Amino acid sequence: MSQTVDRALRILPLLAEGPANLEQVATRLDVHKSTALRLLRTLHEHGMVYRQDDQRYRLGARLFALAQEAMENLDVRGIAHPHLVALNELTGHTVHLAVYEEGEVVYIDKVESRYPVRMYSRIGRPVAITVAAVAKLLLADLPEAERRAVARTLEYPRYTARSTTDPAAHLAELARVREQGWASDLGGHEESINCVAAPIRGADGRVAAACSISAPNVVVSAEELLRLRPRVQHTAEAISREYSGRPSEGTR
């Protein structure tokens, strides 16, 4: 990256701490402040820093615009797709991909078993929000209040003996998993399929979609499906890097 482009880049982290004027720029960059001048004019030109009529200067609106347009842009059922697929071919397991939309979560992409039993899960079909892992991980990132708004709003049907039937445990189940990271339906929708799942996460740290394995107990058992948690867990994790535009590790 060349000098000029690495400078104006490391003007934009330091305006979102807030505003800054002329010479508390040059400083942070450690240059002359008719460079940190030249750099900061061109941002302007651009809309991406403003300055203010105290002199300092602050981030652009285009910059948050160009930010917004770039999130709807994203898809995350392509970026996850091919990494999808590639836990499908490690352990074998159905595939899920969910996200939360419109008070429903829903599947946006599956990759099926290599396995004779299949699932009768559908992309585009609404998951059984109360019981399912991936809905789990949706529901417990939302905020406290729109949390419990949600949760005594919903239905519990008993699906299994292992169902969350009323919405003390569904709030107590939500926030175990908000600590912990990750979920697990375990006969709790249906009596012989059991699923582990982990949260995707996008550049503000909120979980944009949910993964999951799940199968039935003829296939593995529950212990050996939770065995698995830490490839479902590294999955959704390299798809949060590739979603949110972070570096891997190998790459900072």
Contents of the next structure:
There are 2 protein chains.
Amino acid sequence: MSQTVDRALRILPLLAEGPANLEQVATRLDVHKSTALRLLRTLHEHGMVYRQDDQRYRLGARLFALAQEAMENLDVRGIAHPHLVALNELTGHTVHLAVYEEGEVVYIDKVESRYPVRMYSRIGRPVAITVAAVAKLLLADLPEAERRAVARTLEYPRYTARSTTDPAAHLAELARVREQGWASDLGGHEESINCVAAPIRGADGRVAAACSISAPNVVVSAEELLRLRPRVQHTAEAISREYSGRPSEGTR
Amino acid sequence: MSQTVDRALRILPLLAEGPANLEQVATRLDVHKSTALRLLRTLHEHGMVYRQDDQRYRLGARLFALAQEAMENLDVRGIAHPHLVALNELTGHTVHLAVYEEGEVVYIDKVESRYPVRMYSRIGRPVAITVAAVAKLLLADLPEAERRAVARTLEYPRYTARSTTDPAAHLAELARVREQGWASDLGGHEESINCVAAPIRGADGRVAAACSISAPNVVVSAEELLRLRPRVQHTAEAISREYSGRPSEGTR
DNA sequence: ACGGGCGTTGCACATATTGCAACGACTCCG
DNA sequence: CGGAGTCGTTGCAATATGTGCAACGCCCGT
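Next up, the form predicted in complex with the DNA in place of the form predicted alone?
Once more the chain from above appears, this time first in line as the rest of the complex follows.
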């Protein structure tokens, strides 16, 4: 809608691929060098891009800070976090929290016990939307129309032999998940990894987020993991209660 | 430099504080509603903002994805990570990796062993630049002029009784740090936390990043932590070697 | 049914953005 | 040492682009 802003924003993903100099940016934007320069300057003033020693541009630190701040201000996340930690301490497995947003599902929190290594690496990243247990729950609760629309738009990569690979199967799975009120992913994303997820609902009853525990086969079998489902659901319910604004849960 | 882009970018930190509706955005930008609308629409198209159910705007998922991608493309980080993990396994303490960027020092990686809780919370965030051990190393290596300029610009919050609180003392400390080739922060940021840091140098000999280990007094005393300094330096040197492009280190 | 609040649209105006061309810094190579 | 080439930067004139206005429409509460 706004040409100038549009052009400026197109620079960011371009730089995300790697550093680029003025001319490369101008070429890829298909604008004059002077135009690209002014856009980059403006982005620079806001700390969105950074100019390294060789004069090439990179994405800037402000971008990280913004993403951080935004994540911390997600109200579900703040409420959920302690519960996720508790679930992690209880089960010892990796715990995820995810939300749906405009055709994507993103992890907004993660607690990992055994290997803190690269823990951040997936927070903020879109998840494998066709197979992840949390994604199933979030998609399953969308209004009929949107759900179908999304299912049609998606690509269905065959991560493993157990991946869902077409819209029809996907929609069927979503229906099943909505029925049973929880979801699992048994080796659909990575052969040796299983997950169990439960929905977190807001005051209106809609699914606002989903949490899951994940573990590789080498640690626990799928059956053992599924046996932990009540714990996951219990956690999700506790978060739901608090999130939907019932500070203390009465005796009913 | 570019008014339109400038206005659009001013929206982002504003939304980082929390969701806002059209009128609030327009008011805080001091522009007409219609203008704000068009800016928000453009941001929306790029996924930088998200419109929640109540029509208010939030920062969008693309922002997270961009920040992620940018971090992963930082070449120092990729190289350093395994070394940081090794250092963590060796010492058991929290390990940080930080870089300097335009007047700020930001953590770009972190490995924490004992409490994976909230691990992400500081990655991407500006660090306490006047006191953190890694910040001292990064600032100490700046060209004289820039170092003085930065020192003059900084604020010097008195985090604790041991914080550096004026530019002169800070510059003196930086000189000392540059001399000795490593840095520490003993309770300067938080009373009970100590850090030891070592510089990571690029092919040109300039300090490209810095890594540190941190631990609270209750776990190890400052003296014990300082005794681990050789390990930190060893790690930093290993990263430096690899980063400056010497794949295998010969026998010299 | 009515009023107020808020988002949205179309339009005329002029301001801010654009591309150009010329300049300057720097590097490479003969 | 000098000249050609590359790439970033600047000032400027033309106009495309963004702006504010006013009117409209939608939703919600009373």
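Positions refer to the first chain, counted from 1. These figures come from a predicted structure and were not determined experimentally. By rigid core we mean the largest C-alpha set that fits within 1.5 Å across both forms.
### Query
Quick one: core overlaid, is Gly60 moving 2 Å or more at the Cα between these two forms?
Yes, Gly60 moves 2 Å or more.
### CA of Gln233, rigid core aligned, shift of 2 Å or more between these two forms
For Gln233, whose C-alpha is compared between these two forms after core superposition, the shift is less than 2 Å.
### Task
For Val49, state whether the C-alpha moves by 2 Å or more between these two forms after rigid core superposition.
Indeed, Val49 is displaced by 2 Å or more.
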